[in-house]
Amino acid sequence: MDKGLLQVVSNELVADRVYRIRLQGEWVNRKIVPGQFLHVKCGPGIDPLLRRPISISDVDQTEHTLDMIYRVEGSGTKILSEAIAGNQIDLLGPLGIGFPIDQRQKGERALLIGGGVGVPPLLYLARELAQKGVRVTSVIGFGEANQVFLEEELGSYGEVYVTTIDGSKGHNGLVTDLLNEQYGLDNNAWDVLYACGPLPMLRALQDRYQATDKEAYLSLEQRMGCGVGACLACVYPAAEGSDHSYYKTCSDGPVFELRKVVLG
């Protein structure tokens, strides 16, 4: 983990209150695992005081660029949305444990499931899996059509299913509504599952696949203070039989094997 300054290349609106910021600098040349995040200082002064954890959505080490996609939720991300090309962004990272992909083999099938602003880290993951020859299928869910993003980019690496709760784009309903034989997405259709999104979605996936003997990993979204495991603001109870009582999302995660944490 290092502190760095990266220059803003672009910062564009890609969906309702959702921005993609592209940063550039030699700092990008370090090893970055899909699913890791950055702790971002959103403004030049002391307000807001705390950094914001934002996932890395893509990396291009040839161009020395990385992308983050974030939704404007409060003062910090509002300030970040006003950054323009040429500004510098102060960050810590890469932080956390990302999605395990080293053991993936050519010809395996990966099912990627994302909801809302949980979708961005799946893009970098999809690219890395595709480069290994893994067959990628993505299922991404949003509230309504104007919130949908990354459909086309994920489509570069495999089949993509889109759901919206109001039915204004793609399938009407939740991502979990598609995980059955009707859509060819039941648990016989994949070898490994990776998911990132809101807690109710992750809890539903954990309930559904708790008993499966296949590999499945969840990336948890959580409010964080320090981002490095010191403040204990982001803990989840560990499942029975674990070496831990609690896991810190920032340093033990954000990616966990599906059965290791209690999502409540």
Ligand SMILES: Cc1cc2nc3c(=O)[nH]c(=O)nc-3n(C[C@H](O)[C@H](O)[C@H](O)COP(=O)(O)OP(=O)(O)OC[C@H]3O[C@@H](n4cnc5c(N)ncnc54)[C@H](O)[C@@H]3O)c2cc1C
Given for the second form:
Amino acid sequence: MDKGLLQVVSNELVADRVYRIRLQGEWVNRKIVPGQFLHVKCGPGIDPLLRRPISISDVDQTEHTLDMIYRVEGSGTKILSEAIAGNQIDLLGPLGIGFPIDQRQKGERALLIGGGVGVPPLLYLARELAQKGVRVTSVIGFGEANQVFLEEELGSYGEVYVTTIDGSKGHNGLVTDLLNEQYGLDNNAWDVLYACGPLPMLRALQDRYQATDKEAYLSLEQRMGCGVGACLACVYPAAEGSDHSYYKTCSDGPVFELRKVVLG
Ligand SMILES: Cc1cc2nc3c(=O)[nH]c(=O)nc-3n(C[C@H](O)[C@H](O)[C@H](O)COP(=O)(O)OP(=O)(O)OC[C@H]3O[C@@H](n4cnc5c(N)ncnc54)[C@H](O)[C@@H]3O)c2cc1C
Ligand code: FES
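Just the form predicted on its own so far, so send over the form predicted in complex with this ligand.
The next block holds the full complex; its first chain is the one shown before.
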């Protein structure tokens, strides 16, 4: 983990309240695992005082660029959305434990499930898996059509299913509505599952797959303070039988094996 100062190349609106910021600098030339995040100082002053955690959504080490895709929620992300090309962004990272992909073998089938601003880290994950020869299928869900992003980019790495809650684009409903035989996405359709999204979505996946013996990983989004394991702002209870009583999302995660955490 290091502090970095990267230059803004672009910062564009890609969906309702959602921006893609591209940053450039030599700092990008380090090992970055899909699912890791940056702790971002959103503005040049002291307000907001705390950094904000944002996932790394893509990396290009030839161009020395990395992308983050973020939704404007409050004061921090609002200030970030006002950054323009040439500005510098102060960040800490890469932080956390990302999605485990070292063991993946050519020909395996990975199911990627994302909801809303949980979708961004799946793009870099899909790219890395595809490079290993893993067959990637993505299921991404949003509230409505104007919130949809990354459908096309994920499509470069495999099949993509889009769902919207109001049915204005793709399939009508939740991502979990598609995880059945009708869509060829039941338990037999994948070897490993990776997911990132809102807590109710992750809980539904945990309930559904708790009893399978397949590898499955969830990336949790939790409010953070320090981002490096010092303040305990980000804890989740560990599942029974685990070697921990709680996990720190920032340093033990944000990615956890599906059966290891209690999503209370
Ligand atoms: C590991 C990790 C990766 C993340 N990756 C992304 C990403 O790629 N793109 C993205 O848009 N967002 C991501 N988030 C969420 C992002 O950190 C928050 O949206 C951001 O901190 C909000 O800051 P703010 O100052 O704009 O809003 P605040 O004023 O701090 O909060 C505004 C609203 O956002 C909610 N909120 C704040 N922080 C979080 C959080 N961590 N999780 C859930 N809700 C929160 C608050 O409850 C409140 O309703 C990630 C969070 C974590 C922990
Ligand atoms: S944010 Fe401080 S311990 Fe995780």
